[in-house]
Structure formats: C-alpha cells, structure tokens
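Presented below, as structure tokens, is a lone chain in the form predicted alone.
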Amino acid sequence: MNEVKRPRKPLMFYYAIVLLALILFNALVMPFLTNPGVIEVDYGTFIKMTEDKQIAEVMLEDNKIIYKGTDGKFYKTGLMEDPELTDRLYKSGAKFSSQIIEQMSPILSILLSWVLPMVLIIGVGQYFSKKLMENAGGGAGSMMFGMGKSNAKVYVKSTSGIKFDDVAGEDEAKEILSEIVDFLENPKKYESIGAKMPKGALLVGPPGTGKTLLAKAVAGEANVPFFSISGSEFVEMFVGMGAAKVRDLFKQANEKAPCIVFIDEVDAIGGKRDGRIGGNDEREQTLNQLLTEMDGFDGSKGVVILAATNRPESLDPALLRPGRFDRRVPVELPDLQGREAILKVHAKKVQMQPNIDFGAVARAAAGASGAELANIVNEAALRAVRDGRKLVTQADLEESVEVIIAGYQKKNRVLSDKEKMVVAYHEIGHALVAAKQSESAPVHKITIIPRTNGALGYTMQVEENEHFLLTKEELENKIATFTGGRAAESLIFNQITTGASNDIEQATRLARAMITRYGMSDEFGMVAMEQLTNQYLGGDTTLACSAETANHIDAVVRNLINTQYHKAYHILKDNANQLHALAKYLYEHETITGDEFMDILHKTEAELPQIAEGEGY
C-alpha cells in the first residue's frame, strides 16, 4: 500500500496567509512608523495658519511640506509653486533651521520593508512545515493545534453499562457478536487452535436499528474500552489531517488494547473510489490510511473494528476483503417478535399499568424500527402526563403508534361538512375493498381527524400474523384497496379530489414493482427491469431497460391500476347500503374501531338504517 505523501496544500495555505498580513502591514501599520501623528492637511489651509501666524518650524522637502503648528501638532501637504512662499514664511516668523520630524534611516526602512517580512515568511512556513511532517510521520501528541487528533470518544471499561440485555429484537447480530466478546476475553481458546479472530465486523441496517448500541454492548459484554466517532469526523479541509486523525485513533487503540474502535457511517470515509484524477484527494488518503492501518495492525492484540453504515453497497471493495471488514453483521428492522421484545425493553423505564398488550401495538406497528418504538413509548409517557395521569395505559400506547406513523391529531382544523363527508366516504371505501377482499389485512381503525402530516384522516389495517411472502393476488388486493379511496369519491359524488395523492403514490409504485422486479406480468414475465438501489434508505430504483421498454411498462402499470380500480368501484356499488350507513356513521363519530366497523358490515339489509335519498351527501 502506497504511503500517503507529505501534504503540501496547507504549506502553500499559510505561506498565503503570511503575505497577505504582511502587505496589510506595510500598507496600514508603516506609514504610523514612518511618520507618527502627522495631519495631512490642504495648501490652502497650511497658507491660512502661515498668514495667522500658527506654524512654529517647517521642512520643506522635494513634493510636500512638513511643518510644525503653535499648537505642537505636525502637519504635512503636498508641494505647489508659490513664488512667494519663501516671504510668506519669513513674515510667519516660522523657523527653517532644523529638520522636524526624525525620519527613518534607510538602512531601517529595507529592515522593515523587506528583510523582516521574508524573515517572518521563511520563518513561519518552516514552523508549519515541520508541524505537518510531524504529523505525516505519526507524531499525535503534537498534532498542529489539535487537527490531527481523533478526537474519538473513548467510553473505558464500560461506563455505560449497556449489555446485550439491553439491546432487544436483534438475536441474530448478538449472536454473531458474541463470537468476539468470547474472543476478547477468552483470547488464549482461539490461539491455542490456530484461529484468528476477524479484524472488522460490518454492521448493516437501516436508521434506527440499534447498531451504534449493539457495538456499545460489545464492548460492555467484554469489559473493554470503547473507541466511538463517526466516519464524518474524519473529512478535514486540509490532505493529510484525516489520514493524521486515523493514526491517532489506531495508536490510542493499541494503548489500550483490548479494546473495541467503532466507526459510524464509514461511508463517508469508505467510499468507492473512482479513480478520477482531481477527485477528493482527502477522502482518498483518508481511506488509504484506514486500509493500511488495518492491515498493520496485530490482531492477536485484540483490537477489534466495528463500522455501521446504511449504504453498504457504496463502500470500497477493498475495504470488505478478508483480513478487514470480512464479517457482514445485518441488523434489520425487527419482526413481531423483536418488536414486542423491544417495547418491553423501553417500558422498564416507563410507568405503566399492568396487563399491558404489547403484542397489540407490536402488530400495529409493523415496520417500525428499534428507535421508533422507543419513541412510541415515550410519546406514551408524554401523553400520560399531558393527561394529568401517573400511569401508562394501552389507550395511550395505541395513540403513539398513530402520532409516529401519521403524526398528532390537528386539532385547530376543522372541516366543512362537505369535506367531512367526503373524507368519511373516502375512508370507508378503502376500508369496505379491504374487507371484501380475501387475504387482505383486517381494519382495525378509521379516523377522519386530520393529522399533522397533512392527512385528514386514515384507516389502519393490522395482520394478525406477519408473514414475508406476497402473491400476486395480495398486492394485486393491496392496489385495489388504495383506489378504494377515489372510487368511493366518484361513485358517491360523481367527482373526484386531491384526497387520493398518497394512495395513487403508493399504487403506482407497488404496480411498477410487481412489473419491473417481481416478474409478476405476462408481458415481461422473469426479466429484472429495474435496480433497487440504496436499500436502507428510501430504496430507490433506476430503470434498466431500454426507452421502448420503459413506455411499454407505463402502459402496463396504467392498465394493471385501472383493472384494480374498477374492481373496488363495483365492490362498493354493490355494497352501496353498508357503504352509505358505515359513512354516515363514521361521519358522527369521526373514529370507529375494527370491531364497530365489522359489526356494522355484517348486519343484514333490514338491520342497516335506512338513509334518505341525498341524506348525509
């Protein structure tokens, strides 16, 4: 591995900024030194004093004038041709004998004009010079003002106390983890059989999965200091101080080996070079020096490297070979399971009521991760004590999973009743083509509150079981259950509103997915038309296929949504009795549970209230 060259960039940085405070001074700070306290004054006022008499000594000179007032204060102007000048200062009584202001020597003057400052610029460009080979060579106790420090922040012995009791809904990565915290304490097991602990370990996941806390529990099983700083802290303005900071950190580490280095999202360091010329010169040495860091250190030490990042498709592939990062630790969102487990976790902490159902608000809040769910308790607390109550109740856990995924109840905005009844018929229809449909999810609430993340109300559908797998009936279901919105709004109203954006969003999407990367049509059948990129963060995807092909697959994805369309129209036109009482009914009530809502659809013709032509729309 090549290694990193000494820096020159930030030499030349303050070699510049020496010669511009020096020119300042010979402009601003000279002309005092020169020539201190002198007035500079107009020809006709020096002729004024002259003529009242107010000039006690003058010097003249080759193009000005310097002279001293009765006052004891000296002045100056500029020379003109005044034939009788001479007289006019003889008359003043003013003296000519000796000369009134002390002029600096010449040989004084090239001292300060010139000698001093290419003395200060040498000077201090050899300070900085020999600052910077220091750090190049590894010198961390004198980093230049402190930039070549890590400045990692070290948590000795476990001072946080987090153990992998702490940590919930992440088996899997515990039990890879806890490979290495048997390593670092029982070090002589592994040695005595020939076998070499990994020097890295990757954590993978998205936001919120716990893997920062999963590396402090590493470290607090094994009882070993722990290193933490984020790939970010690394990137200096100036080459060379990243690749400074990453010697720092690995000789602080073998101080205190063993002991645990965590890199958090070390893509910002990690990334995959591209091996452009007059690309991030910085981010490159950066990464160079981890690399060889990692290889140059003994492993047998038991210093141990973990990163996190949610981009792991981003990163360098010499940062993943053997003898590195060569261990993939997944830490992915939780299933039922691990939710529940987590919630239990966080409601240690939280006083509650007993006989709480965790499992319920587990179930409502599918897809959630680590850190949500410990928002969800908190924003439990918080509504208790809003409350004026001393106690955590189901009510208040149920309410949080609703403030986390569609925010708080809007309360200062109200509806018209024209808008709240389309707003209730909208609802029920996503709700009615949900239950009509089988393999769909049950609902388990309608609201027609509106909420802070501009939705004016929602229905919630809970499985009863997670399940991992979808066929192609489900989501084509699914689909059907996100126009249900608008189709209840045209056949209701005869017309249509802004109401339906999120739900054709998500439509288009799950249909061009079922195209494009489930080979769910027979027009393209088992061809990947398109890639999934960044997927731990939004999972983003990029067509790859030819421009013919794209149009064909907008005709498909078009002519799959109107097919799901009119199947949830004609769900709800022969359904027009419970549609029209389940609307009515969330209409006064502005919330029904899944059980309202399933008693009300299971009533036969006669017991359905019976709703006047045009009542309530």
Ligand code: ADP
Second form
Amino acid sequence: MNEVKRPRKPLMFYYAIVLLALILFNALVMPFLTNPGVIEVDYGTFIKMTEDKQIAEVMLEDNKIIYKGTDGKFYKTGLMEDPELTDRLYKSGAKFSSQIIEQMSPILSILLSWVLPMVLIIGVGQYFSKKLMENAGGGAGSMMFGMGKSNAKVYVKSTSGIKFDDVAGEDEAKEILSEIVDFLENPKKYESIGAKMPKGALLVGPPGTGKTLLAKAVAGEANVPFFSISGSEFVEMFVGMGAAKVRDLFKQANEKAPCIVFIDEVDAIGGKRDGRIGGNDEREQTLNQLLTEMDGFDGSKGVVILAATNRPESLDPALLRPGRFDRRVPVELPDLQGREAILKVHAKKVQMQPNIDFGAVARAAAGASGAELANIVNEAALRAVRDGRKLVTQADLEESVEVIIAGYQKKNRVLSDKEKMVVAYHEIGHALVAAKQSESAPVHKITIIPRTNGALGYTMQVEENEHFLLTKEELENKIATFTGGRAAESLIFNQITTGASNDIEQATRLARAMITRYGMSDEFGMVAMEQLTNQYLGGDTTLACSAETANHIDAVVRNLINTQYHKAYHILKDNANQLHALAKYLYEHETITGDEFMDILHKTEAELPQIAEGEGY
Ligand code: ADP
Ligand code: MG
Ligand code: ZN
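What would you give as the form predicted in complex with the named molecule, now that the form predicted alone is on the page?
Then the entire complex follows, led off by the chain already shown.
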C-alpha cells in the first residue's frame, strides 16, 4: 500500500477544518502560552498559602484560580467547589484583581495564536497523512500534544449531605457498598486481619437507576473526598490528553486518600479494544493508562475506585480482572416496593396532601426508573402550581405518571369522530382480550386522549403482583392482548388502520423471544438462537443461526402471532355486547378506569345474554 488516492474534496472543506482547528487552538492552548512562568500548584498548596497570608493578588476564573504570591511569582490552581473560598481569601488580605498577568505584545500574540498554529497544523497534518500511508499506526501523536496534562481538570465534588437514605430501594447494592464505607472509615480493622479490600467496584444497571447517586452516597456516608469524572470527559480531541488526565486524577487521589474516585460512564473509555488502526487510538491509550494506574496503587491506602456503566457487556474484559473492577454491584430497576419508597423519598421535598396512596402511584408506574419517578413527583408539583394549589394531590401524581410514561396530554389535538370511535374500539379490544384471559393483568385505565408521543389511545395494564417467571400460556395471552386492538378494528369496521404498528412490533418481539430465547416452541425446543447483546438499553439481539433456520423462525413467529390473533378475534366476537358497551362508554367519556371497566363488564354480562352467531371469521 504505497500510493493512496484520496477523493478530491472541495477546497472550502479544508479551509473550514483549518479554521476550526485554529479556533480550538486559541481556546485551549493559548491560555498556557500567554501565561508564561505560571507555576501550577495543587489546591492544598493554595489553601496553605492563603492561610499563611502569602497571597498578594488573586484572580478567579471560570475553572481556575490565578494568583500572585507575596514572593512575586505567579501561581495557578484548579477551581473547586469551596463555598468559603472568597471569605478566606478576603480574611487573608489578598487583593482581588481582574487581570493580574500582563498581556504580551499584540504582534507576538497574533503570531502565537494564529501563525504558529497554522504552521503546526499543516505540519502535523502532513506528518499524520504520511504516517497513515506508511500504515504505521500506534500512538505516535502522543508526544506532539503532551500538553494535555495541564488541561486535566479533576474536581473534588462536595458530596456532604448525600447519604444512603437518599437512595431508596436498591438494598442489595447498598449492602455491598456499605462494606466499602466501613473500609474507608476503619481501614485498620481490615489491615490487621490481612484482608484486602477490592480496589474497584462497578455499578451496573439501566440509566436513571441511581448509580451516580449511590457513588455519591458512599462518599457521603464515609465522609471522604469524592473525585468524579465522566468517561466521556477523558476522550479528548488531542491524543494523549485522556491518559494524562488519568495520571493526574490518580496522583491527586493518592494525595487525598482515603477517598473515592468515581468514573461515570466508564464504557466511554473502557469499551472492548479491537485492534483496528486509528479512530479509537486515544480511547485505547486512556484505558491502558487506567489499567496501569489501577494495578500500580496500593489498595490499603484507602483509595476506592467506583465506576458506573449501563453497558456492562461492552466493557473490555481487562477491566474486570481481579485487582481491578472485580466487584460488580447490580443496580436494577426498582420493583413495586422500591418504586413506592423512591416516590416517598422525593415526595418529602414537596408539599403533599396527607394520606397520599403512594402504592397506587407506584403500581401505575410499572417499569419506571428512579429518575423517572423523581420526575413524576416534580411534574405533579408543577401541575399543582399551575392550578394555583398549595398541596400536591393524588390526582396530580396519577396524571404525572401518564405524562411521564405516555407523553404529554394534548387535548387540542382533535380526532375526528370516526377516528375516535375506531380508537375506542381498538383500545377496548386490547382490554377486553386481556380481561377475558384469566391470567392476563386487569386493566387499570384506558384513555383515548391523544398523547404527544404519537399514541392515539393508551391502555395501561397493571400487574397485580409483579412476577418474573412467566409461563408459556401467559406469554401467549400477552401476544393475544397485543393483537386485540387490530382484531377489534377488523371485527367491527371490517377495516384495519395504521394504529396497530406499535402493537405489532411488541407482539413480534415477544413471539420471537419465546422461540429463539425461551425455548418455547415445539419446532426448535430448547436451543438458544438469539443472544441478548444489550441487556439494559433496549435489548438488541443477535441471531446465531443459519439463514435457513432464520427463515424458519420467521415462519414460526408468524404462525404464533396468527394463532393468537385468531384467539383474540374470537374472544371479541363472543363478547361483542360487552365490546360495544365498553367502547361506547370510552368514546363518550374519553377515559375509563379499571373499576368502571369491570362494572360495565359484569353488568353487560348479567343483563344481556350472549348472542351466539355463526362462526364468521
Ligand atoms: P444513573 O447514574 O443510574 O443514570 P442517577 O444516579 O443519575 O442515575 O439518577 C438520577 C436521579 O434520579 C437522581 O439524582 C435521583 O433524584 C433519582 N433517583 C434515581 N434512583 C433513585 C433511587 N434509588 N432513590 C432515589 N432517587 C433516585
Ligand atoms: Mg449516572
Ligand atoms: Zn394498540
């Protein structure tokens, strides 16, 4: 591979890149070039100098503090969360200043900020294109931008106040983490018996379940400094900066031990390495540096590394080896009890009417994460404010569940009468099929008020007792319920609409899973043909079978859904009276609760004997 013909791009394209690079250079590198002779010190030194009254002038910037010592030298340090800072500085007699470092001459400044980088960019560009053509790969660029270190920003976040009590549910996670807290509080106890604490623990779970919150709570409980950085912050545009930040982070942590280092979204750097050249070079270096640091430091000093991810399967196995993140802390979506507890934690922060039934709200919010539940409480409070009330009511909360889960209510979007009728039958179709199959969950509430997320109607099904082991029959019933909407449309209007697309998707996914993952088909038996690759984000699956088998799976899936569709169709046909009565009620009221639904169901049953017509479908 000697000559690589590159496609010609318009000249403008290159100009744009150079301009962008210049702007970045000016923003990131110039401050260091124009502040020559500034000594970088750590925050502790700065505080000490403040206390010793060795500071003459000080200037606070967005993310750093530049100051002139009484010795005439210039210093700088990163800015940290420190509420009493100004107070202390004031007491030390330091003068506050807006500009303490003299500007360079304008010509030199222009030279440095525009001409020098231009030369550099062109030079580096040529260097890299040559390297690429030679197919040399590797981290050659790291030396060129070794200045990443001074840009590393690491914060000690104030976590005081956040305790385990602020994290509701998640008892298993808290139990595992409380051992770390104990270790940070009494390291001697562990040392004397010869027990080694794990260096790192990995918090694993779907988004919004409180991983970040838990990490802060550990620091809060143990009352130690909390260094926090997000994986995505490591991945910088200059090669080598990420690795420098990791080095810096651990250096600071070692000085402040005992403490906690928290790496959020660790998958951003800790993804699997794949030996490809270019592209992920930077990330790979950062990861290598992280591994080196983790191996290098002495665990008994009391530095505990916590990391969080919602994509555990994408992590590089090297990260999970003993001595690294060898402890895994599952942080799962809350169950019914957990949801109720989380609602209560957040409800404490707002003015609630007494006697709120949090259990009912939690029941309706099945599947919601902690973050969503916090959002529900806040949404309810906003609703109370909008209505000019002083207290949040049960209705506020229940309405918010729907807002968060099903999109905002949008009453001004008008459905035509015919559309409304079709949607009413469609939704009752789902509910009636669910109700008639004994093992399906009863209906909580149905509404045909359109939501912004595009759903025209919305049937909220509530599991009375959450359970995780589903039988084949229950799954089949679920599929029948999904198809119930379409079946009702077809039965009553003899036409089908686009309204069932989401139902079809869900039914298909469930049917596929039954066959390819749960081993519930006679044809294939207990053979796993699909693997879940992304457990927490949507559950993508990969197929592991031949194309022929894949075709056959499709046929079996079709068959399964068809059978359930027919079942649903017949349930509706056999209960046509109830279908009509319920749809009429929903059409008129736009909303029907589970109790009203059951009332009508039973009344129609008693009053009107079923009219059995000939088999139609
Ligand atoms: P993650 O890091 O897992 O994505 P976060 O910790 O950022 O989730 O959670 C976001 C917010 O959701 C928290 O600040 C908190 O208000 C709320 N929250 C999430 N889980 C819980 C929980 N178990 N108990 C109380 N609040 C929670
Ligand atoms: Mg988080
Ligand atoms: Zn539907």
